[in-house]
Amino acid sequence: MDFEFNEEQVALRDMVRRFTEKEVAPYYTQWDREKKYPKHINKKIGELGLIGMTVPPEKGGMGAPYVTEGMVCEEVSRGDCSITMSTFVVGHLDAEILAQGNETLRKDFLQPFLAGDKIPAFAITEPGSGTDAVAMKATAIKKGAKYILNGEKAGITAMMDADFAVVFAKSDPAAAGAKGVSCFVVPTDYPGVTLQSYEDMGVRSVARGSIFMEDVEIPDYYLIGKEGRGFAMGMEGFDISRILLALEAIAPAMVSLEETIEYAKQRNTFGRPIATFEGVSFPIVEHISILEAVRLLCYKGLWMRDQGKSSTKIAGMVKWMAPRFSTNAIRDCLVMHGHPGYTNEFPFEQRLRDVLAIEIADGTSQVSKLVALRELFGREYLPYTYRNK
């Protein structure tokens, strides 16, 4: 077993870390307070070829391994774990789906997206169907050479800044379960499209929102893949996006712990550094021990996918562990800084707010445990309601 990145990956990691330290980290709190998505950073990331890295070269991507994509996501998350939710997590889901589209979709949407010129959204969740996504009510009815879309998608990351959305809707409402769900590209400036923003407690530079579609007409070649394959296409990406989310949660926690170690060495009380008190040092050791273990499990999952093996079980495991343990660590770092740590002059409160969002994204912790349960016990041992999903 080899736990080292190869020479090419190390060079890329070092480059991304320098970029993050210069272009991203210094503006983390500013973008949060302005509640403004840094589109210029998205463009720079695109120019570096880091968006949709796993897309094959013949379709415009780098054809990078999943391990490399995870490494880059982790490095950028050390500076800002909110923009990576859009650029890398949503980016992964949309890129892998768009890569399966026709030549027109790849030219008009995938290529500008990979270049950082267009921002996408991934629209599957609805107000009444989050975990039970196949219960969606949005429809896409074919009429001649067009599809007519109606419905609402809710809780969509980067929706307010998106140039287009990858939308899941029922093209055959009479079909059972997921069989009638198809996938489409819907530009956000089309007639009949309305957006509504949310006021979230965290990830405030990446505005979530709802997209409402009322008799929205799109050409039939905006269908991605085949009719009835949409749900399966969407689910295939979650085994990777959930691991990327886990790394996105771990990165700011590790940075917080590193900062707290330096603070504990310098802060004196009762005539000695607080790092010499076990009540300070032991919790830091515990947090780093747990987070390092979860981090290695993340990379094992990505490595397994690179070997053509399933990462479903690991994705379910790390997706509930990483945000839970990361928020615990950040909270302790905040407290160890005393009253100043509770102010917005330090990044801890923002990191805490941002990482909390990761516990919900791509399925809550409870859903993640169901995913792992299914892989460990078998589908027949799932709670009855979920057996046929």
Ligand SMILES: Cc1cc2nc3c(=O)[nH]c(=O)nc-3n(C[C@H](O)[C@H](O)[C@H](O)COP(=O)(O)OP(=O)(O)OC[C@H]3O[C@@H](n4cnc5c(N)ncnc54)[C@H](O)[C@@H]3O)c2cc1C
Second form
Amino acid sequence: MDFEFNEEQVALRDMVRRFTEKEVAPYYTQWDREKKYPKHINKKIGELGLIGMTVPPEKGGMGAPYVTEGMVCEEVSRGDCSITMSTFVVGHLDAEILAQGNETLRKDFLQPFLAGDKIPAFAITEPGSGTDAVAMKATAIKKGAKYILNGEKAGITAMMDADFAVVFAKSDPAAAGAKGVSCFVVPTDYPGVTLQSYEDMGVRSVARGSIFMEDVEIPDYYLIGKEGRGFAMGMEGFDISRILLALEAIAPAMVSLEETIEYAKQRNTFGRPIATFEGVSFPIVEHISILEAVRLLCYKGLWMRDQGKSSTKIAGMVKWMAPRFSTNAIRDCLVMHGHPGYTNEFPFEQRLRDVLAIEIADGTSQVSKLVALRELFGREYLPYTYRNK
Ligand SMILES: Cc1cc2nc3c(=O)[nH]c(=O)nc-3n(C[C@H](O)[C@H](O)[C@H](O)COP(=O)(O)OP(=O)(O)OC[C@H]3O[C@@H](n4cnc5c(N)ncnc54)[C@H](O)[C@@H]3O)c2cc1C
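Swap state to the form predicted in complex with the named molecule from the form predicted alone:
Once more the chain from above appears, this time first in line as the rest of the complex follows.
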């Protein structure tokens, strides 16, 4: 067993840490208040070759291990756990799906997005179907050399800034369940596409939105992969993206705990540093113990995928644990800073808002437990397998 990153990874991590400390962390609060996607930072991250790192070189990527992608996501999340939801989590999902697309899709969409020139969205959720995504209503009907898309996708990260969306729709509405679902590229400036933004409590710099499609005509070569394979492609991506989200949650909690240790050493009450009171120091030790364990589980999951093994069970486990335990930790850090901790002069309230989003994005904590349950108990014990009985 080896718990160290290799030399190359350490050098990359140090470079990303310097970049984050200089170019990302100082603007975390500003981008949230402005509710503005820092496209120039996305561009820089693209120039550094850090977007969609796991895409194989023959498809235009770096072919990096999943562990390396997780490490980079964690580092940037230490400075800003909001933009990483778009750049690395949506970035991972879309990159791996687009890499399965034809040459035109790779040239016109994957390449500019890996370079940080185009912002993508990942659109599967609908107003009437989130957890039960298979129940989607959006359709993509083939007509000659075109597909005609109709429907609405809701709650989509970075939708308001996206140049295109990877959209899941039923190309065969009569087919049962996931079998009729296919995956398409829909440019957001096509006729028939309209967008609508939300007022979210957190993750505001990558504003979520809905995409409405009304008789949107796309060329048939904007179909990604094979017809009917769309749902499977999406689910394969979740086995990694959920681990990336877990690391995205843990990073700001760890930074908050590091900051709180320093604060507790210099803040005095009753003539001594608050760090000397077990009521302050023990919770910090407990949070770090739990988060370090979950963090290691994240890297084990990524490592397993690098070895060609399934990461499904671990993805389900860390996806519910990480945001829950990170939220607990950040909340305690806020309180340990006393009344100033409750103001927006400190980043704790923002981190709380941002990390809470991770409990829902990419599947809620409940659904993450269902994913782990399926692996531990067997598919026949899933509650929804009983719905037609
Ligand atoms: C910050 C953020 C970013 C997001 N980004 C994207 C994105 O980029 N693309 C995208 O497509 N979607 C995105 N989403 C949407 C997200 O994937 C869905 O919100 C999520 O899957 C839940 O679906 P829902 O909101 O429809 O809740 P529902 O499915 O209606 O569930 C409602 C509640 O019931 C619970 N529940 C449902 N079924 C079960 C069950 N069988 N057992 C136990 N509990 C159950 C759920 O856990 C939830 O608490 C995002 C959401 C957020 C908050």
